[in-house]
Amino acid sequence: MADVVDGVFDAVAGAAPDVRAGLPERRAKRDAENVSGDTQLEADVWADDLLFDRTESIEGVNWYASEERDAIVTVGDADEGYAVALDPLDGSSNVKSNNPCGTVVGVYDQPLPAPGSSLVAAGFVLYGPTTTMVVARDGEVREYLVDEDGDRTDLGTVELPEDPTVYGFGGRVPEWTEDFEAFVRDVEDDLKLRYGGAMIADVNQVLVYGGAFGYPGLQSAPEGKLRAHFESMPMAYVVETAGGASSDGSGSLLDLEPQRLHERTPTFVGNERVIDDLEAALPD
């Protein structure tokens, strides 16, 4: 398993400079939507194709799934192996405004749809002022600096600070439920609002400063916006491994058992006491 996971994250890191370099000329929208109904940018599809090419031949990877593809793709010739699930360009709408975006990676030990308990590793690449990679596996989280050749320099372990500092919650406020809005008003008394429109960047701030990120169920969309396999469960794996907590409003995201590849779920990650307060504030 170690060699497969190493291979996946080495491949994603190796692709990162090419993804980053290709963004400036791929800021336009396509006349198409992905299976989840999101308008695609040229960068979304291009990043997906590039990452597929870099990961599909890794020995031990038998399935590839992406937020941009309708169905899981069998890439190996065995009945067993690992599934790589990617959000190739999380926060792609930020490309036009030149704000951070990134790539989310989940490695599962069975084909999707699969429960959160089948994750064996997860992480992300963040395209900010520098390119960094965060990887959770074997009970620890490590951060790496990714250079222009795609090589990684280990920056050490990542642990969630004990004292929360920042928060960011998605969705239009008029669409929030009354219970969730009341919870946020309490949070505002203690934490600073930091929300950039890319889950990956907002969660990284939580890892650095402590706090909470979430995208709730909305009045018009009770399941929220984020996809369990591609965003919610991988980021929950990272934050929980770093000493934090996750929730769909009632329990850990890693306890979810999605029945559909592109299933959505309310998503919250952060310091345990903030997540506990959230669950206490929301109805069962």
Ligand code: P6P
Given for the second form:
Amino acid sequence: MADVVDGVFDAVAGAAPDVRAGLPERRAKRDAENVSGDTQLEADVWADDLLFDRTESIEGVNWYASEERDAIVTVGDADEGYAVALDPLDGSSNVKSNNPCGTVVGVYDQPLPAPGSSLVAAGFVLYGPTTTMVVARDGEVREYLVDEDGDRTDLGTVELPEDPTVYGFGGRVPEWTEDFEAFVRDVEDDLKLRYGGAMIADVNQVLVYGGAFGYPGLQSAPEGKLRAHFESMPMAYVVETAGGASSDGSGSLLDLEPQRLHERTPTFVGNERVIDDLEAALPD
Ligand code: P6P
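What's the form predicted in complex with the named molecule like, now that we've got the form predicted alone?
All chains and molecules follow, beginning with the one already shown.
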């Protein structure tokens, strides 16, 4: 397994400079939507193609799935192996406004759809003032600086701070349920709002400063917006490995068993006490 996980994160880190370099001229919207109904940027499709090329021949990777592709691609010739699930350019709408975006990576030990418990590693690349990679595997989370050659410098382990400081919850407030809005009103008495429209950047703030990020179920969309396989479960794996907690409103996101590849779920990650308060505030 270690070789496969090494191979996946080496390939994604190696691709990062190319993805970042290709963003400036790919800010335009395509006249297309992905299977989830998101408007696709040229950058979404281009990053997906590039990352597919860099990962599809890794020994042990049998399936490639991405938020931008309707179906899973079988890239191996065995009935068993690992599935790589990517959000190739999470927060791509931030490219136009020059705000952070990145790539979410999940490595599952079975074909998708798969339970959150089948993740063996997860992480993300963050295109911010610098390019960094966060990897959760083997019980720890480590952060790396990714240079222009795609080489990584180890910056050490990442552990969620004891005390929460920031919060960020997506969706329009009028679309929130009453119980969730009441919970946020309590949270905002203690924490500072940090919400930037890209899950990987907002979760990275939680990893650095402590707090909580989420995208709740909405009155018009009880399942919320974020995709279980490509965003919610991988980021839950990172935050839980860093000492935090996750929830879909009632229990850990790693206990989810999605039945569809592009299934969405209400998503919350952060300090355990904030997540406990959230679950207490929402109806069973
Ligand atoms: P909204 C990006 O499109 C994304 O999937 C997540 O990265 C982000 O947290 C969320 O959607 C932002 O959604 O509705 O605030 O634009």
